[in-house]
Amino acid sequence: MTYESFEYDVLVIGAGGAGLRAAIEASSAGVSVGLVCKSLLGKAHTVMAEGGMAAALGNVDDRDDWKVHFADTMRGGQYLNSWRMAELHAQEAPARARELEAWGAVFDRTKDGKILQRNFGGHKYPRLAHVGDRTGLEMIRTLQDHGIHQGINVHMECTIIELLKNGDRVVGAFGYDREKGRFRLFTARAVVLASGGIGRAFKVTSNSWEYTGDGHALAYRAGAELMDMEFVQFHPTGMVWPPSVRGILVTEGVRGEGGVLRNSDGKRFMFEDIPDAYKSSTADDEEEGWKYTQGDKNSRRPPELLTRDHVARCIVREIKEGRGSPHGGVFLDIAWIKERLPNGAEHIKKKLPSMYHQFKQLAGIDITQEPMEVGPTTHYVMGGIRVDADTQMSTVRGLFAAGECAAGLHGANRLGGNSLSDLLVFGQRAGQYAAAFAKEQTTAAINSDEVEAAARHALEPFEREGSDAEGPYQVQFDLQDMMQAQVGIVRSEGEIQKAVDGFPGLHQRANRVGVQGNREYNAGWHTALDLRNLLMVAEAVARSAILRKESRGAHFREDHLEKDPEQGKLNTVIRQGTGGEMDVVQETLAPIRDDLQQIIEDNK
């Protein structure tokens, strides 16, 4: 076969916040950079991040600093975080935010012209720099506008299906043009994975169609280790009605601006279940919580701004006990603040313009007049590719990862807003160290047999016909249905084991998937190729979940309700065995530095 061939010093796979920031940094180091994105440039899932980016700028409350941010991140992650990544993130996020501003990001402002910051779940002080509820969109716009002047070559609507190695080092990637179906071969001295998450492995998700775990699966097949895949975050507030919009994100910014959660009885149920670790900082009455959302330094935050895992489980409890909304969710009410603020409706529209239009257009609801119906939706994976904290290199030489597809920063549960600053901090580091690595390498030969094998495998679905062939969409649907039901928000040994037992059959079915037509614009073919990655990451989640016999962060076991102090010292690590099997083990975390432990103690 013949392929279009491209050669770069650094190849970045994924054009969201992490990929764009990595490409900008690598290009500024004087190396040639190729940027591959599965969709169109500007359609990255980063645009769906609405609430803001967490950075301890101290513009609204001058008591905030990197040490408090670090302690909040570690506490939110239940201390399973890579403490070095959490330290770097907290220290460098303010510089990355100001850098984005210097590149043209138009943040909301305080009265004295500083970047405005809002409250968010799990953060002690107002910390999220934001642009209304469209922060991710502004981030992507700014990075793209800045990046196009850096000499980066962009390959849009291109899917990578295999990483290529020479010995123990990654030396390129093989993929195809989604529009015409033509194969593309990329030679690179270093590769950065910034491909996002795995949400499409579940039935109800806020994630768009691109999130099929491509980076996780590519790295795993190339020999890299994955870590902590059991920790999947279910955002407490996604749309539940009508069915066509189920799962679409409702930003935490609604609660940050004063939105409250009520059950069908009209009761604010979050006051009933405040964890001991948060009782000293969480309001126990409505008045105090309202003052906090208005920036009163002496008030405690409302319980709606507890960590996402806790809020999601409280919502599930209300639904299961018969106090849910008519369509299987609960009510999120921001309209009530009209009683407190003059021109309350206009205030809501100004602070939450995307949410106002989203509900008006998709659900026929005016959020300034009536409550929204919301429920948990699969949102984010804390687990991912195991990387070095400083360089972001994986356990395979020349392969780097940043953003959601990399593990470590968030531990057992991510705080809202930490994702956007994560993209910038570690995207910058991945680009910096990938460029440095590339400068030290020579261009290595590509194994043509590997390329031919990848091409043949990709085309196999066209060769399957007859009664034995199955459509890819049904296999994908059954996988999503199984994961939602058996490895969802509330887990148990028996249900997870059913999922584990179901994977061999799903793999067999995926290997029999057939598609019709030709390679141009063939969505069925794209889905068939995505199945391989979806099955791999879903199995990694299930096998990790069955191994962790405790409840911690986003991983909740109804048969092991308490935290296990011993398991709290262990990360779950996944490797590909010599026979191709998935090996899942637990390894002890590195001891935290004494000075960082003291910061945690000082900020409890």
Contents of the next structure:
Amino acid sequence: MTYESFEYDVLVIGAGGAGLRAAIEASSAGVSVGLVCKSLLGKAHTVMAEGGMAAALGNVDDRDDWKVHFADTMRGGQYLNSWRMAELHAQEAPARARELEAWGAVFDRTKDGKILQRNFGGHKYPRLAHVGDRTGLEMIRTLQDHGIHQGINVHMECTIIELLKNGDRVVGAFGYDREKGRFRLFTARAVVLASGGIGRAFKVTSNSWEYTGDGHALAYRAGAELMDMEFVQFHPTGMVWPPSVRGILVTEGVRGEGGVLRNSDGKRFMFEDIPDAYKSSTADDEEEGWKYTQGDKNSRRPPELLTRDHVARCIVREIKEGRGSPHGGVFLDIAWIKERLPNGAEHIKKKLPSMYHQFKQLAGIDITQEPMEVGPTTHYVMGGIRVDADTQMSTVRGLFAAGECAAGLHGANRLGGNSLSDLLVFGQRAGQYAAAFAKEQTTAAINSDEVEAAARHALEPFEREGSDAEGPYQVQFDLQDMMQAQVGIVRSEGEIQKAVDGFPGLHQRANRVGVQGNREYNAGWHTALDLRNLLMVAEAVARSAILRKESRGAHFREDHLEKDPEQGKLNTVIRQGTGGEMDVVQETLAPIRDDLQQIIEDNK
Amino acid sequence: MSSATFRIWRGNADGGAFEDYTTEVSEGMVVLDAVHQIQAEKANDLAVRWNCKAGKCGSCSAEVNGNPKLMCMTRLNSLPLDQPVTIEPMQTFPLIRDLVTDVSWNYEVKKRIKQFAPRAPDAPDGSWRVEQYDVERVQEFRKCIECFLCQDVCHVLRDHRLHDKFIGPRYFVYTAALEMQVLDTADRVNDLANEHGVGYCNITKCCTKVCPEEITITDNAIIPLKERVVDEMYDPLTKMLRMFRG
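What would the structure be for the form predicted together with its partner chain, rather than the form predicted on its own?
To see the whole picture, the full complex is given below, headed by that same chain.
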């Protein structure tokens, strides 16, 4: 067969914040760049980010600097982070934020005209550069509007189904366009994966249909290692009602602006359980917490702004013990600040416009008048493709990864606001080093047998049309139900094992699904093809979760409630075995540099 | 549980027809939920474009009972369910399939607009000093989620098909955001008048009415741009000065 073919020095797969930033960087290094996005340009999940981008600019509190940001990130990640990535991230985020402004981003301002920064969970000082509660939109639009003038060739609504190798090196990718279902063959000297997360492996998620772990699975099948896949972040506040919007994100910014969590008794339950590591930095009472949210530098943060893993578990506890809200969540109240602020209602609308809009339209609730109902939602995966901290190259030559699909920066738990900065810092680095790598390579031959096999495999679901083949949606739903129930926020060996045992059956069903219709914009076919990736990443999560017999960060085991100092020195590594089986092992973290350890001690 | 009927356009550029699907509806559902349910249960190959399902990405634009809407933000309880709910693709753009249209023209238009060109930074670290008051005016325009419903409803595009001569409301909002950005130094007024067709807009405000982000497109973006064109290109004094300067 012949295919529509394209040749680039650098091919970037994914066009959210990380992919766009990588493409811009590679392009400015003078190489040819192709950018593939699963949806239209500018619609990637980055657009959903609300709260802001963490960068130690020190505009609001000049005590902040990269060292404090580094220490906060490591504490939040429970010291499983790649310390080198955490160092680079904290050092380079300010320059990446300023650069966005040079490209046209319009951030909210301080009184003296600098970029305004807000408080967020786990960040010691106000650190999140933001635009109301639509920072992600501002960021992706800025990158998009800058990127379209850089000579990048954008392939919209195109999905990659396989990476292509020559020897030990990735030399291209194979995919299809949504519009007609035609195959496309990409030859590239370097490939950057920036494909985002895996949220669709769970039933309740803030992620859209795209987040099926494509990059994770492509890398895994190409022989790259994945790391720390047990760490899935359940954001504490997603919408719970009405049922159709369950899981949609409610920004942490609500709590940053003074919003409080209450149970059905009206009690602020977050005061009841404060982890030791945060006792000294958490407010003693409601008054102190309120003052903190209003910028008082001598006050400490309210417990609602503890890390996301902890807040999510406290919410689950309240619901389980019968103190939840009518629709199975808890109450998040921002309306109460009217007692403290004379123009409270206007203030809320100004600071949280899209939350106001979202609740008003989707739930018929005016958040300036009544509390919201919220509960945890699958939001983000800390684990991902194992990369070199400086270059973002994976363990396979020529294959790079940045953003959510890469592992390392966030360790066991990500702080809010550290994602947008992650995308820019490591998107830039991946673009730079991918371009440098590409310049050193010649274009390698593509193995046409490999391509033919991928094409045949992709078309198989059509051959089963009309027989008694099952459609793809029910398999996806059953996987989501299983992961939600057995590998969710609270885990135990027995439950996770049930999920592990469930995979062979799901794989079998996925291999037999049939689809109706033809190849034009056929959602059923796309879902059938995505299933393979989704099953792979879900299994990686489950198998990693069973191996980590401790509770750390986002990974909570009710049969191992405590942190185990020995396990705290281990990363979980996944690779495909020679017989196609999934190998999961634990590997010791590289010892931290002394100067960085000292920064952690100084900030304890 | 009750049920409702959805009359959905099925077809491609070669032709098609409405098909009726009846499905269960429950409290709080939006149009996109119903479409997804139909897709999962009855029509696996139904083409629909969507992403965030929270009114933030602008992907699921369509015409619901004839009105340009985001399907994810249109609740069923805002529609009469005793008759079929009609769902069809946007009419201004070429049809790809079912509810999905080819909106690539919009992306081409944006490339033709001069990009942001900031003045030299105010501080040695490369940053600027800007008042909150000055950013707020522009932030209204930057709320745009590029759903293209304003383009869909604009009669210059929809009825007169002047896609070659007129960039449409979305790109006047985009131009306004650049022109009113205090840091920007580029001049787009000549392009607005001669290349981008701002004069074709006759201020019927249809775009403003359908904007899901409630951007006051006509009053805050298009009219000020028209005024700039008039001030710079047709003001007698400026015109005379230009004649002297050549």
